[in-house]
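Just the one chain here, the form predicted alone, laid out as structure tokens.
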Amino acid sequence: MHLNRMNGAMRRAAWIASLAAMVLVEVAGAAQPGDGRSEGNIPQLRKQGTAMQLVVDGNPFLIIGGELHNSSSSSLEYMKPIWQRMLDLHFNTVLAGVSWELVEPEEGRFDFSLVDGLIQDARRSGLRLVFLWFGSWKNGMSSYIPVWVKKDYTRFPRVRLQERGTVEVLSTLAEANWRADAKAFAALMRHIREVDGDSRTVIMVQVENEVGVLRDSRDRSGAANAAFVGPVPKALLDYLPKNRDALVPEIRKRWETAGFKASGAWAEVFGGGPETDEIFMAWQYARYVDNVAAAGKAQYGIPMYVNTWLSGQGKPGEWPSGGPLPHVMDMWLAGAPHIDMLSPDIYAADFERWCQRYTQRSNPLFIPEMNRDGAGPQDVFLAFGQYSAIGTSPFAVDSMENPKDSKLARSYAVLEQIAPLILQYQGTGRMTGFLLNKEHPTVTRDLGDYQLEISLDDIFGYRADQGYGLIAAVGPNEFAGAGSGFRVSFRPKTPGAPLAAVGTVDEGIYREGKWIPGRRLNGDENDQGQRWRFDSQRLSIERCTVYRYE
């Protein structure tokens, strides 16, 4: 969680397909003995056309939220005036960090008290949780885990790296690490299913936080050497055959240059370099890590993630190595089948890079950490828009200055008028988002029986530096959309009348999903009928019908 870093569930291969239907059965909620609840009831992920989404009480949810600081969250009395910001940033879900130390704080006694106020604040604000679990790792370090663990390092062995020798930070190659820190989890899920399971405050989880190793490309620790030296475990090897085609590019060709080999070391199926150290790591963490998610999933089975540190220029190690990353996403769809989402913490300017390579595999898009100020109040209408995001989380938002005036909660009052409109269009390919620059300024989609080119506004030759929007093709010459700084001129696609043009634009609200006219745009606010406007001083909401003629 770093504000200032830039470089900062059904997408299972058939090997595992066995594996994902058990996932899926119990992310829909499968009952819990002697609860009393059906699979309907909990939180759950489900498909809809080419999207996957959040449903929650049984209609499909768009996570419009925002990211705590890292320690708001371990005091109810800090927390009370915060809510009432998270309100005023129109959120309706905030992601609170909850940490094994606090939880566990003696070995084998858990103390819940905090977790049962959180849930108790959030739920009398009217806003939904999504719970961080800051168990083995946060950044990448381990930091949060309880006192009796740090103290007890021959029982919990640690990373050693080349040139720095024993760090504090947890092996993934410790069976009794993960053990300590599932036994946790699985306590803390245990008792959300007791106290909210019928209520759902609490509608995902994360689990553990921006994992890898830091300052060396691997753990070099004794299990980890010999790990390393010894051969690649046999569900890796059986699962890449049966996924030829289909690995990302990078784990592809690293398994070709070594000749697609079927047995060997590490360093023989892939290569030897710090790149394989990255492979290597991946696969420590994701097995890790399904393990502490699989013993929570089986107390209370609401969708979990992980979230990502992005890597930049440099090498593995100067970001945290075997984290979620896409160039290892393999090691993570194969190792961790209990895991629903691998999530970027976007602050990188190519915000739509990271969101193209984030749904690879039919992995759905999640972004837990992104700007809250700068792009990234224009960036979540892309997000949701183009890429079917089941939700954004900009960080650090409790600490926001007047948040009511900030372009975030002008940008989220919009969202949560349209959140209906875009659950509706998600996955169906009538809906698009966009962001536009002065070196990007067009872009071309087909939605409905037209093609749209949408450009930065340009009116009376003073052209706008930057547009964003989303807009959705509702009826067959009907459009709704929302943004900033853009027009948009249509052509027809279907056999007719070779010609279309704007027959009425309407600004307006949504409330309580129902559309509500304002003004009717015209003369300047439509180019005289040739474009649909979206006027750059201002963040709109407009709907537009188009007509075709000869």
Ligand code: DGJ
Second form
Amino acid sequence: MHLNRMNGAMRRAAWIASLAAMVLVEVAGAAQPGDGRSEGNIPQLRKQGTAMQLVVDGNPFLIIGGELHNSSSSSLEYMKPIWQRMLDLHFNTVLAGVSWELVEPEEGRFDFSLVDGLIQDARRSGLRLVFLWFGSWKNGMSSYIPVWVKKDYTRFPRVRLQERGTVEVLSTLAEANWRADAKAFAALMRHIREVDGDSRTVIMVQVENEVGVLRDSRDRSGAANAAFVGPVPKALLDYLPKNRDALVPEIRKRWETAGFKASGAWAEVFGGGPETDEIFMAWQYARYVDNVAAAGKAQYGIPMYVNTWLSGQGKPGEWPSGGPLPHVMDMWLAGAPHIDMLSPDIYAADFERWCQRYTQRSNPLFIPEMNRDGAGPQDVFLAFGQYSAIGTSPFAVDSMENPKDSKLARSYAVLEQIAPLILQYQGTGRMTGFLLNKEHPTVTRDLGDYQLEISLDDIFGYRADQGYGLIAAVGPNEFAGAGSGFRVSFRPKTPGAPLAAVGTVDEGIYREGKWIPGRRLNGDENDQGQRWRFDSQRLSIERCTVYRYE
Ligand code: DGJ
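Please supply the coordinates for the form predicted together with the named molecule, as a counterpart to the form predicted alone shown previously.
Everything in the complex follows now, all chains and molecules, and the chain you saw is the first one.
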């Protein structure tokens, strides 16, 4: 049997054992949603220090994942060879689309055969699933709605745009739309609970996909126009003053500039222009998506998130207007309480900036889409080490050539080993992650009793182009790290001898959380004892001890 497959199977065996132990103490009988009995065991979020972690089967869980192409999971046959590829990439979780059109091909007739097959095949491979509910919207459009919804444009109203008139996109401003979506989503979640509530293969669900109005800053249908000139809803007007000092700067500024009004139409409370159109749409999408999520959670309350097409230069409508972007985050926080996380799809170059913006307001970071190559396999270390990510998931992972030899597989093989360490230190202030390049060659971080200067590696006159990694203070004078292309020097922060030096450096591996040292790194490998080095030719896991002197 392939080693990776064995890892998956071993993980599964451990999980079955823990489940068996749980069954002994659980009251017999299937848990019902909302009866409280299932709450302790179903996937959920739990705070650790400043971090929010995903808890699966009672233990913190790091999603080392990847997202499939949109159509892959619509055929179990097509998926057959893909599961092994996911294991070759060291994934523990696969993000797979489940579409409304296939789940409810005729109104009221549900077909979950595909869902069942995906769950069984993932389970067989020792993989977890995050289902992506392609419901009312996918990339701002409504291509995944069933044909019976597509055809019935009077019952299910569409968006109207300034220059194009009506478009084939469901409007948020129609109760019939969200009710139909919520009914299907609730049926799906109920089914998942029935077939998977005991096994917990499905650990989270994404509700819709990259929502928002494209090619205009807002919906201009009759209902939308009426709502726009009508009063801002009371729930939002109550939220604003309660959160006055915590609002994201963009929302606070617009509300402040308009005079901190306690009532009025949208343009009165937030000023005029496309920015307010976007705020308005964000509220409408948030309320709609929340109705859908609430119906699903009432059946099976596992964590749910929404993903985001990120904004660029330009104006709303060039990106989906109303999606959960950081500059309208408060609309989503106020309008969608059943959504646990607002999640960025980060294909943009400024990865760290998006991580910062998506951790505002204590939003837990989960990255459902990002680059599978280029900088992506390096960025994941920053996400986990510095921004307490719950998980990362590069997109289009099923079409990678030579997945086993990819940079992503190398990064994920390391993350798979150090996941227990990451989970132990997230949110404690004792771990840091970083990206270094020629423009930003050095960062300084306080960790444990030391200040660490982390710089691009430099040896025999050769300077690395890039460095990346994460470091945790695992003991009073001991650090564990993983990454490539950087070096670390230490300065004591606490009273005592004022100087610090590297005592020992070992490279090694973690097997099931246990450290197994390999080479003792000295000489050139630790800059003749001067620094803790991570060679840019390798991606390594190392531990280092430090001592003080004067
Ligand atoms: C973002 C979407 O969320 C994905 O489903 C997919 O369409 C990608 N874009 C394509 O790059």
